[in-house]
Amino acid sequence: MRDFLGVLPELAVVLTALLAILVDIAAREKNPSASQGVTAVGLTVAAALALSLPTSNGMLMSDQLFSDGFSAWFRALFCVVGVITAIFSPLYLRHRNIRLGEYYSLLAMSVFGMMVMSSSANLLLFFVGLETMSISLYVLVSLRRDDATSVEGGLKYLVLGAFSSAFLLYGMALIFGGIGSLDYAVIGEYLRQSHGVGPMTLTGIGLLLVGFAFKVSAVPFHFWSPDVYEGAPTTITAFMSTGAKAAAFVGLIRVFGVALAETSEHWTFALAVISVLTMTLGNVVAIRQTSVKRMLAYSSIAHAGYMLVAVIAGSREAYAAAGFYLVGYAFMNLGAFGVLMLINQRGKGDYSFESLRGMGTVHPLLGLTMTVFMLSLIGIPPTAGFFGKLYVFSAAIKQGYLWLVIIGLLNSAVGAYYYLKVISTMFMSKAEGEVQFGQPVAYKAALAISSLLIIILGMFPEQLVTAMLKAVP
């Protein structure tokens, strides 16, 4: 019974995926958005179950799944990201004339894969969750079959995703050869009792690091990210840049921060170099972008660099800070893409900075929410983005990584340029052409709630950080 209750949120998500496709078949002609409602309600129930079920820091399913607060928080976050994506989807799909019945079912299955990644206590089970998420995303990215950039993005994501999965799988095989198990607990115990790491295990750790760097789009393994983000439907870009990234970081913390913590002397410097390159390249290249969507893609790379600082610091405070950062980042990035999706309905339907001209004065609610998202992405108080960076950098300083924090702060200053450019274009230039477009109530409510949550998290950060501190592994 305990095992059943422990995986009830995952069962609810799988049931949601099945119901979404059945409802789509049954009500396709009468109500094309019926499966959207099923998905939003099902994922909301799963999020509530993840947070309400008792977590006693134990194990489930023959010690293959964690039952702790960390997995509970992130399982709920993935469901919330799925709900917001489902709310944003109908308007965008209708505007782009995309009709694919499996859309919401694939969205739910991708959330299921993320939940497995965050709860797994075994490398092989983590890989199963990763592939479940990735296969759904391969289809969703190339959804616009008549658009060459979407097909190219999907193909690139499929090929490079398979490439990175091969690195992960080969790394796992070598670790199994060197240690004899893929369970996080057994790997950690073996490394604590052994005196040194053999060449096979060390090579396996290196390959795992490469595989994870691909998944979090860290430099120099980031090159798939801008093209895939640009080619994918914007709803899926928002979903990938928040949910998929958070799931990869939770896996990184579980594997490198806990199971392989004893070997940190072998990979910390390499990860620090990757972090610096990721922060710097992401911000510098983002400045040169003329498309806001592509700018947000490079900004997502830069934020991966900031979050890597927490993994490098390697303390419980740092992991709690990473958890806080990931929660806040999910709302600010989903919101930013949400505003872009609305504005994309006007004019040429592109994502250029020109398309934002005057939108802040013509549509004050959109302008206000976009301002909150941009300020939070910069890290201006009182927003969740400010405290996310503050906690991550504070934890890094305590562990002696002052030089890394200085580079992070300098990069944050560089990033302020292109985020402020969005705000100034919205409020300090005159709107041209057609300025009116559809704004469903649910859509505006999701944007308003997301921006309010960012401010509330910024004004009362201690509650979430304390909860994360109790929950981290």
The other form holds:
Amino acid sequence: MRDFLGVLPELAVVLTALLAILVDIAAREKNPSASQGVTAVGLTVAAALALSLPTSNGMLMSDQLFSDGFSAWFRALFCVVGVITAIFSPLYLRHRNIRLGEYYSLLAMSVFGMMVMSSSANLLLFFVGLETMSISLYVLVSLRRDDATSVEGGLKYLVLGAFSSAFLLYGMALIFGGIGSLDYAVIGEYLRQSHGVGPMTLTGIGLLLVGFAFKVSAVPFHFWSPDVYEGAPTTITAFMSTGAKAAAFVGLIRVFGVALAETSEHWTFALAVISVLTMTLGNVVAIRQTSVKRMLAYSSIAHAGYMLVAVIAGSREAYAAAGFYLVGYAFMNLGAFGVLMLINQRGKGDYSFESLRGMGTVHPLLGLTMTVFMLSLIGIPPTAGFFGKLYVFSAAIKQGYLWLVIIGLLNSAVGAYYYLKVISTMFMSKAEGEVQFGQPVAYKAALAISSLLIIILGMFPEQLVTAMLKAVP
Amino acid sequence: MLLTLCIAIPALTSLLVLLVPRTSPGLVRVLALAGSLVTFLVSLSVLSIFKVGEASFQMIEKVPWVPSIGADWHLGVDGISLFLIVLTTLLTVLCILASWHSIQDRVHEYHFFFMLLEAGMIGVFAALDLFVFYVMWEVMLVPMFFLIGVWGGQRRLYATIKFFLFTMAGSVLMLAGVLYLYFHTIDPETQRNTFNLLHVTAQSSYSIGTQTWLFLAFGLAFAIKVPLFPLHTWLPDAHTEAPTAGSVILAGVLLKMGTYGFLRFCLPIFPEATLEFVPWVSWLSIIGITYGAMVAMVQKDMKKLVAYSSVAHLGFVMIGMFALNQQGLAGSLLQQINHGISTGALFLLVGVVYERRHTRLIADYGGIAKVMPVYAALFMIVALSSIGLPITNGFVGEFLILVGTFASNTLYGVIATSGVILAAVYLLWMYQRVFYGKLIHEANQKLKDITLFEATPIVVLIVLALWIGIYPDPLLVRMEPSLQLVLEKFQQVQLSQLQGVLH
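Okay, that was the form predicted alone. Show me the form predicted together with its partner chain next.
Expanding to the full complex; the earlier chain stays at the top.
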């Protein structure tokens, strides 16, 4: 019974996925937005369930699932990301003439995969969650079948995704060979007991690291992500860059920060190098982009680099900081893509900086929300982005990684340039012609709530900080 | 409560401005003026209850903000920040007045950002918590970015992004420094790490190597703001492109954040590193003084000329501070206020003719003293106070600075003194070319003289300039005890170094 209660949110999400496709079949003609409504409501319920269920820091399903605060927070976050994506979707889908009932169902299924990833206590189960998420995403990315970039993105994602899954799987197999278990707790216990790691386990850890680096799009395994992010429908890009990335990070924290913590001497430096490369390359290449969508894709790589700093620091505080960062990042990046999709409605069909011209002058409120998202991405107080960065970097300094923090901070200054370019194009150049956006109320509300949340989290971070500290595994 | 009010009133006003209907920009102006006036009055009451002769912080307010990391909403004033706060609130009122007619475009947003800027600036000066300080330091950047970028001149985009990136580059390293200090300071009550500036200052005892790094991390951010040569290149661009009120605030207050930062953080927390850096900072200041003055001399644009003169003036402020004696420090702090008054007034004056002719080129004027006699007179007084003529504020400040500099190093003193002469040259030469000679240009024949509305802010500043010039004592007695406290740090350091040599 306790097991059943514990996975109630997951059950709700699966049910939502089923209902979404059934409702679409039944009511497609009469009410085309029915399945959207079902998905939004279902995921909201699941989020509420995830947050309201008691977390006992215990285990569920014969020790296969964690039932701790961390999984509660992130399961809720994935559902919320799903809800916001669902709210953003119809406008975009209509604009692109995509009429697919399975869209929302797949969305819910990938949310389910993320939830499993974040609470699994076993490498195999983690892999199942990852594949559930990824396979849904492979379809969603290549949804615009008439568009070559979308198909290219989908194919790239599929091939490289399968490639990285293979790395993960091979790594897991080697760890199983070396240690004899895939269970995080057993692996952790074995490593604590035995002194030194065998070559087989070590190779396994290396392969896992590569696999995870692929999944969080860290340099040098990032090649897929700009093309996939650009090719995917923008709603899915927003969804992937926040939800899928957060899920991979929670997995990374659980596997490397908890299960493999004893072996940290073997991989910390490698991870630090990856982190430096990731943030630097992400930022430098983002500067050169002319498409805002592609710029956000590269900046998302840079942010993965900042978050890796928390994994490297490896303290409870650092993980709490990563949690805070991921929550804040989800809202700012979703919001940024949300505004971007609206601007794209102007019919130019591109995401160039040009299409932003004068947007803030004509629509001051929309411009203001975008400004909040951009400032938060830069890390200007009082926004969630600032506090997230401060919290991650301070945890890293405490662990003695001052040099890494200084590189990270310099990178943030570089990043400021391209985010500022968005703001300055919106407000400081003239609009060409009248701009009209048909925005549904829910869409506006989602944007407004995201930007308000970002400011509130930036001004009063205490609640979430203490909650995250308590939730850390 | 008073200090929180000083930050809260402008912040609330900025939000209220957004609620005013789009159709009534007049109401926005009235609201902003009212908000800034009330803030000014509150800051005056801070001034009036400030206890003379006390060196430590007064009117301390402390409320937990983010308890889990030990950050408090912690404010207070001492002799160093007191007048900078009053200067900020006064200049904001005058700037709102100066924008009354000149800002017709997007009035709501303009005043929203201006009031937000005021809240941030006061926050920087009043913060006694490193976290609050850093937040306010960054918060201020955004309104200034918009003020230059939206309401600025032709090359505003380039100028505003340059301004933002320069400041940002400096402040990110400062954040690393802030975090380092945070992890090496323990709150005696809670036994946890704290951002409390009082504890940070009291507990600071870092090795000379660490101090050097920390001095560089903080000092770079401050030096960019000051701006110290060669980090000054953002300033002429930002100054020239900003709208009049933006230039006034930029020169009057924002630059002072750099010098204030040196006084508040670098000197008391890293005294040994400060001693090491004296020659570096002094030489860079001297280059700033002479280079700034010489570049100002050849400017064709009046606003650019005033902007480069700021580089020179701030060089004086820095060299006085790094003389590290009572006169030098007092002169440096006084000159920070004076520069805000005189240069603020100069920018306002340039704005007056720019409104009429939409050009700031010196060559486009000439002989306009004939058609604008009152304007010419006001300009003369302000220019003289900027040059530092006796009985004006500039004289008192520069005199103290030079006395202090000579006392610490004769060579620095001699070169810096020559800078005073250069200042007279560029300002008077410009004055001569603009106001005297023949009225050559047709368009200048019918120039209207300065109106009462335009003159009011300038007259207020002139009165202050003369008052400080004649009777600076009320300012000095409030500043000196706090400055003495900073100096004692150095005397201790020097004493212990001396003892080290003797043993």
